[in-house]
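Just the one chain here, laid out as structure tokens, in the form predicted alone.
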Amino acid sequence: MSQEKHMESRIKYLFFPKSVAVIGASRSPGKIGHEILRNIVEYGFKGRVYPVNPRADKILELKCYKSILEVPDEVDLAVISIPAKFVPAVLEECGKKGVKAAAIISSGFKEVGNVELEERIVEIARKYGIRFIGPNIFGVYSAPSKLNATFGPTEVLAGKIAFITQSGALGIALMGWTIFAGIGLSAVVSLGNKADVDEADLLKYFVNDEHTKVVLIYMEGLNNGRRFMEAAMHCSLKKPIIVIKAGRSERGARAVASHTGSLAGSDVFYDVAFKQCGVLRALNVEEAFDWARAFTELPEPKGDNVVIITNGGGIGVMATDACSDYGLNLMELPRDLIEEFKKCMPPFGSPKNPVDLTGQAAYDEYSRALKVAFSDDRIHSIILLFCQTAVVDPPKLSEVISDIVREYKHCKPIVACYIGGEECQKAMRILEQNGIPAYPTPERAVSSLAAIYRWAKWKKKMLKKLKGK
């Protein structure tokens, strides 16, 4: 194995270590070194855990060691949470111990102008072949190995989204938000100053990670744009990448520089680069996670034809406008399909696209219309809309819809939007639990389906181009 491949292979120990040492583990709740150790223990990590603190015998019933060199077994991952000035000496000890990867939580490096100290830890890590994230981070989370080595929330939901963030505080906040929103994550990586491992390294890892279906990145700046583009191009051919790129404005770019010491660069450059390598740029957190949820659940569309099924004309018009805005093709229904949809509605319904079942529509009307849409190969994607009415119990409707989607084996992309009260919120959660992305506005549902189309079309075009070479 080449030295480069060997160093790449060590990144897996950030996510699948057999043993973790927490250097700077604290006995005091509320201290970062305590909260990281507590999260590792309480989230259920199955490997060995070694607190390192020269002034403690036990923390959380675990035997403490004065130095990592005193740990009797091998250590795959070191989580370092100590004052910055002590990090080089501790990293040297990690190297002598044979540690393969590290998460350097400590702040006080390049982000405050201490460039020399940061260069020193890079030099030590390279000498011993240690791959590390940080410094100036909140940790790393890996769902499949039950590892929560962060000082963020404890009970993170497992899922298929890998979340990479350059901002620590925002990353912690979003971990908490995903729990509230019911969004599952396969991994969370805090990058901080990116002195060693960066987005390109992680894309090379996640492209082959069977637990990840989509990669979502909060980015402030890139150290090596060309390297990122190469990794992103390779990953995008297999898995979608969604980026929230901060610092779009001139003042935002200045704020980025003061935050992590990154050079934000020209926003036009990022836009062009992302489009070239298939990266989907989201303008905000809500949009990014909307898209990511759709990617984790939905198959790629087999064609461009989209059909809207609704019980309300107004919401159907809103979705139609959104399809126009996002470049989705609303299918012109042929006569035979119009006749089929007519059978699903009262005489005053509209069988054209949007297919308006009217406010009288209940479970049977939705069921029959969905079956028409799923069974006809000329229809490639479905947008299902529902406005709350007195004749339908929204959670029951969601159960009916879920049964039909399962019957057709999730063969086509379908996104949903329910508008109404508390019962609609419950109903959308039922859809999501059954692999159907649901949104509180038609625009968000359409935007998410459009993101899938954009990625699928880019991939098809790029594969054709590569095949022609």
Contents of the next structure:
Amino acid sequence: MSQEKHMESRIKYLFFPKSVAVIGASRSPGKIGHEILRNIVEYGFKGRVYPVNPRADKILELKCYKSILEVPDEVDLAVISIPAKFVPAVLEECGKKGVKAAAIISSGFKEVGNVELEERIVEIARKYGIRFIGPNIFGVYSAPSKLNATFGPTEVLAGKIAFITQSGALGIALMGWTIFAGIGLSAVVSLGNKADVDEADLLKYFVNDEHTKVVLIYMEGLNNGRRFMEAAMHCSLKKPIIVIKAGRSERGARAVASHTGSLAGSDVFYDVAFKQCGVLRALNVEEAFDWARAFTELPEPKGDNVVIITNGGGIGVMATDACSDYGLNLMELPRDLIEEFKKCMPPFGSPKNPVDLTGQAAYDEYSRALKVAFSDDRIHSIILLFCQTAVVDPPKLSEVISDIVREYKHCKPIVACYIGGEECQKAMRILEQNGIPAYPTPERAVSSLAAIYRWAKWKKKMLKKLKGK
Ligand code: COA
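Which structure goes with the form predicted together with ligand COA, now that we have seen the form predicted alone?
The complete assembly is shown below, putting the previous chain first.
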């Protein structure tokens, strides 16, 4: 194996270590090193855990070691949470111990002008072949190995989204928010100063990670745009990448410089580069996670024809406008399909696209219309809209819809939007649990479906171009 491949192969120990040492595992609850150890234990890490602290014998019922060199086992991953000035010596010990990867939590490096200290740890890591994330990070989470080596929330939900973040506090906050929103993650990586591992390294890893379907990145700036683009192009051909690139405005770019020390760079450059390599740029967190949820659940569409099924004319018009804004093709229904949809609604309904089942529509109307949409091969994607009415119990409607989507084996993309009160929130959770992305506004549902189309179209074009070479 070449040295480069060898170093690349070590990234996996960030996500699948057999053993983890927490260096700086504090005895005091509330201190970062203590909370990381507690998260690792409480989240149920499958491997072996070794606290390291010269002043303690036992922490959280685990035997504690004075130095990593005393641990009577191989250590794959070291999480380092001690003041910055002590990090080089500890990393040197990690190297001697044969540690393969590290997460350096400590702040106080390049971000505050300590460039030399950061260069020293890079040198030591290179000497021993250690790959590390950080410094200045909140840690790493990996769902399949049940590793929560962060000082973020404990109850992270497992899923298929790999989330990479340059910002620490925002990353932790978003981890918490995903729990609240019921969004599952395959991995979370805090990158901080990116002294060693960066986005490109992680894209090369996640492209082959069977637990990840989509990669979501919060980015402030890139150190090496070309490397990122190569890795992104390669990854996008297999898995979608969604990026929130902050520092779009001039003032925002200045804020980036003082936050992580990154150069935000020209926003136009990022825009063009992202488009070239198939990266989907989301304007904000909500949009990014909306799209990511759709990507984790939905198949790729087999064609452009989109049909809207609704019980409300107004919401149907809003969705139609959004389709036009986002470039989705609302299908002109052929006569025979109009006739089929007519059978699903009262005489005053509208069988054109949007298919308006009217406000009196209940389970049977939705069920029949959905079956028409799923069974006809000329329809490629479905937008299902529902305005809460007294004739329908929203959670029950979700059960009915879920049964049909299951019956048709999730064979085409379907996004839903429910507008209404608390019952609609519950009902949308039911859809989500059954693999149907649901949103509280038609625009968000349409935007998510449109993201899937954009990625699928980019991929098709790029594959054709590559074949032609
Ligand atoms: N090996 C192992 N343990 C060591 C050690 C060493 N060489 N040197 C010190 N320790 C122990 C300490 O004894 C202490 O344990 P104790 O509380 O039981 O006595 C523990 O490690 C932590 O050391 P301490 O000096 O108390 O540091 P701290 O916990 O106050 O701060 C950091 C350490 C890393 C949290 C802090 O320096 C820091 O960088 N904070 C910012 C982190 C951050 O925000 N990162 C970015 C997030 S987005």
